[in-house]
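First, one chain by itself in structure tokens, the form predicted on its own.
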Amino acid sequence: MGTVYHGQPWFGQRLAEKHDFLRERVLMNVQQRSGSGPLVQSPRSPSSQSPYLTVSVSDPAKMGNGVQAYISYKVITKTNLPEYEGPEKIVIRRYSDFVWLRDRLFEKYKGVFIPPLPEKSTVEKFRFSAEFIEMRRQALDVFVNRIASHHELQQSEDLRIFLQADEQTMERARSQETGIFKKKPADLMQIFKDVQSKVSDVVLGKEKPVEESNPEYEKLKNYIFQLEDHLAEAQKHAYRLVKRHRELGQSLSDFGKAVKLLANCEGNVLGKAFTELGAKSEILSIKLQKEAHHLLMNFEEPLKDYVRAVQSIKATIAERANAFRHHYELAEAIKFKEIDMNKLRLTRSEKLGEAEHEYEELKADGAEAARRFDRIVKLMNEEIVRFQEQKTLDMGLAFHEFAKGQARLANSIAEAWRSLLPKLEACSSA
């Protein structure tokens, strides 16, 4: 396999048609904004009068060195938007502007399934390899054209300046992150997890936290849990038979070199024979490894790739829980300062007019939670149609290549094979 680290190779082709399929959504979402009429002509033709964006990551390439060393991509970004600054803007980022990008859309978009980001490998050895800058690459690419032919999120101004914004100016921007935007989805996770708790948390007369009694919503969390579970146990499998296929590919190359040495101690029938068997198991071992490579890259990663945005999606779940606890408080909060101000008016005493301000200060904290709360039930809503919507097309793709890859593979294999038959036949009847 050659190198990764300039353009698209051969098994990039079904992530291309994937993002080619993002690149239309992108067109799509632009123009219900805009109003404008349907599409003429193609989302990567700049001079298409409908308004289009269109985002590529491309390019990886390494920089500095030692443990200072990381992996930046050029981000291309085309568009005839008014809100952006030409036709076509190149940026370079690195693999943290992209967590920049995920956690400011996370904190701002409640409700919204976040699209989610690749692991940062930690292991040196595997970290800048070629493989791995391939697949995170791609991964990278898919994450930035989900969030770009999002109809919420494709407005998002964080989103401008990560197409736009000169490396400086990015800098500036991860840095002076604080507060709020500190938190990571991963960081909600144990929030979410005491929520669900179904144990008692009796300790010191302390209560369970209050938790949304909503069928319906129940049927979505076990939904979720069950998703994860099943698509993470699918990956692992899949992730077995890319090892089998590399395993099985370096026994035939071995196979196919001992093969060699034997014939060259052969006679002419049987050394041509055994020279060519050696042949068709070397062939048939770059086959095996390319259609590892192909596995890994449209089978297994896309079912990580849904484990991580299941991931997301309980991250989500957390803030509607929290959301909920919140204006579960205040309501109970109203609750008792309208019983303190009937004890004040009953006595007449002069914290009446101080205890009414905070009652109307409660009053409107309640129901700005409230519209929070209702807004991240509406988005959640709609995002899990968009989400199974999407979930089905990815999945029917990824089983649908498996499928093809196999077939193709055992076509290969048996044409190999069949082919010697009948030398190894006259060799065993002379």
The other form holds:
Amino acid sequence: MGTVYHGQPWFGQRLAEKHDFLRERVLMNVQQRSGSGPLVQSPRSPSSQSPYLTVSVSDPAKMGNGVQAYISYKVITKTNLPEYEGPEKIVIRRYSDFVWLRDRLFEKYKGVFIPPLPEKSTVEKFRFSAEFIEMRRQALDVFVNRIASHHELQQSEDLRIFLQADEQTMERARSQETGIFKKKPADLMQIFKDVQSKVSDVVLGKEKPVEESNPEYEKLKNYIFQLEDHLAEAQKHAYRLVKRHRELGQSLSDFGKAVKLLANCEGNVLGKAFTELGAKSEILSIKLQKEAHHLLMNFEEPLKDYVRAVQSIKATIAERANAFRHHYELAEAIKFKEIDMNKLRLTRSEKLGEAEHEYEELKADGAEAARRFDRIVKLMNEEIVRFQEQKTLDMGLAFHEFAKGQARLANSIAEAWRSLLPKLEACSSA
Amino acid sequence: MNVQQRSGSGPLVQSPRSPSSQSPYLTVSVSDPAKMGNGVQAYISYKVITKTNLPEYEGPEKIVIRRYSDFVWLRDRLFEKYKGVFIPPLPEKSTVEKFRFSAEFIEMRRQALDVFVNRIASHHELQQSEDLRIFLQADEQTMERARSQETGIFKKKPADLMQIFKDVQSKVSDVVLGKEKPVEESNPEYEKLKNYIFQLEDHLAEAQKHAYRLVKRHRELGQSLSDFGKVVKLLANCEGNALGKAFTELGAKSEILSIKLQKEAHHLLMNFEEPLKDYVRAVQSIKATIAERANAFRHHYELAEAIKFKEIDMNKLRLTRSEKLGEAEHEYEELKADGAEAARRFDRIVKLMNEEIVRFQEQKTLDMGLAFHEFAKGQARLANSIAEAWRSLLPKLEACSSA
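Structure of the form predicted in complex with its partner chain (previous: the form predicted on its own):
All chains and molecules follow, beginning with the one already shown.
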């Protein structure tokens, strides 16, 4: 994910290899949008360079004081697309700006799996720790880049505002959202439940809510729910492994110090062996802390990212259910209206004209609802394929990083102790 | 070699003329822990098997049943009778009730008791002890009687050993010197030794504490890796062919490594942490001997002072030709006899301690070297297995992430 993912790449050197794969996808997406076809430079157009759009989120800086304090980030956009002020634009954004962008895209691009955001920090004292800030910066960088490389989402007007507007315009846009559109992340599943109850009450009188009868889609939903559970479990235990590495490292460091003190009581050979053992323990302790950090950034965080991605898919599933019910609701209403109208025709009622008018409106709404639902289905089908491909790659990479880091650490440890064995052997047989 | 010196048969050579001319031996083992009784009264009994050809013992093999308090009796008796010798240490009483019957605790205790008895049996002085013979051979009733006799008179709880030290300090201050600084040997070599022992105890205790924490961390890491492995296997069910297989293997490897971690935790405990703990106890035993030496010194000094004062008194009585002179001369002779005995006791302690210190240093160097060697070996072995396991998975995972 080379040029697309600026700043520190998530998965180390592997990303350099990902670079070409993803850059082509971005270029293809961008070209389809600008309608310039395959990756060929047209000799006649003066600005005939291949279109590109790369974004980076960097330089977190603490702003303000006390309770009002927050982190701001530099968002740097490099592009040659005509809709953007190129070639480079830098804006300052904060977490709630990213939330605004995500919420707007969720509203407008139903059917698309909106890339997930890192959570708000629940623990106050952790909010400004270097580790948390870096984890968040990385996740925000990935978030924006996923949007910029998505065929549909990259065309969004809201993305353009986010990447280019000055801070005042951004703040104004952000405060407009309050109350009307603003859905908190925790409420996404609540939408699902609300819609269920609303349809039950209004259309079916507290009966079982209407759902699509689509076996393939049922399988997909089950897969998504199961995947979320297992991913969340895996992430929880991955985080515990990080903690265990830290704890083992700390204990080994304490142990090394204690052994060095013991060395002062001992004679020549044994004392020297102990001093070396103590020193090695401290060195290995540092390696353990490094591996804990590597595990966190290159394994646990990618897993967490996928849990969020799957939760985003669940939100889309809820939106599809909404759209289906709305469509179904109107289809039912249209049927009832037809029955009504036939009754009115038979009785030659005066209300026929009004009914016919309402009927036409219903049919127009019905067609629109059907159109919306079909679009969501179409988009979701494409999204699922992309998701599966990307997930296989990212998961394979994350677990590869896991095994690599573990092997590397174990190697260092085995080395260190093996090098000491001859000296200790000499002491115990002297 | 110690046993031969005792029976006076010289170097390890069979004399052709003596019928029972086999080299003398005395080996003991503590084994087969068994839970006896129920509820609060429940305790663990051990088989103590003695194999010997020494004339004082019922050979060639004798099996008796002993419990922890019997070992405590033996230690206390030896501590009373062999002042100057570093009495081998006992494992502590268990403070946590629920832990008292756990397999691990029982095994750790059995091992420590076995080491305890064998150290006594291989000690030049201690192996000649009548109390050792009672311990190794007497029937259970005789043992129980001997044990209950100790209560009240001789019985010092381990925690009280340092209290003796403090008590003696205050007693001498009060009786001889009237609350002034207590009398101590002015022996620079001995001062150095005492400082060394106190410092060694601190550092050993710290090392043992952190060694125990390392055992815990290994267990915790092992547990987390096992949980992780199970979860990854579940995740594998959601995944397609190549990735799913790689995950299943990764989950399986995690569980295997978890077991290795638990094994290494156990190895660390038995072959590293327990030896360190044993040495902390051994150093505490040395501190008890240091306290006994201080006792003996003060007693010796006390009497020497009393003798001086008596001489002064007697000279006064001679000058005044008092009737009390006879009685004073009698007391004077008694004091001189006591003083000679006290000096003898103190000198014996000093002599024994000097031999003991040399043995202790040699043995400690060996044992510590061994324990730390076991530590490094175990760690290297574990790390090797772990590196192996993950390396073997890398090609498969690499295939998934570039497919």
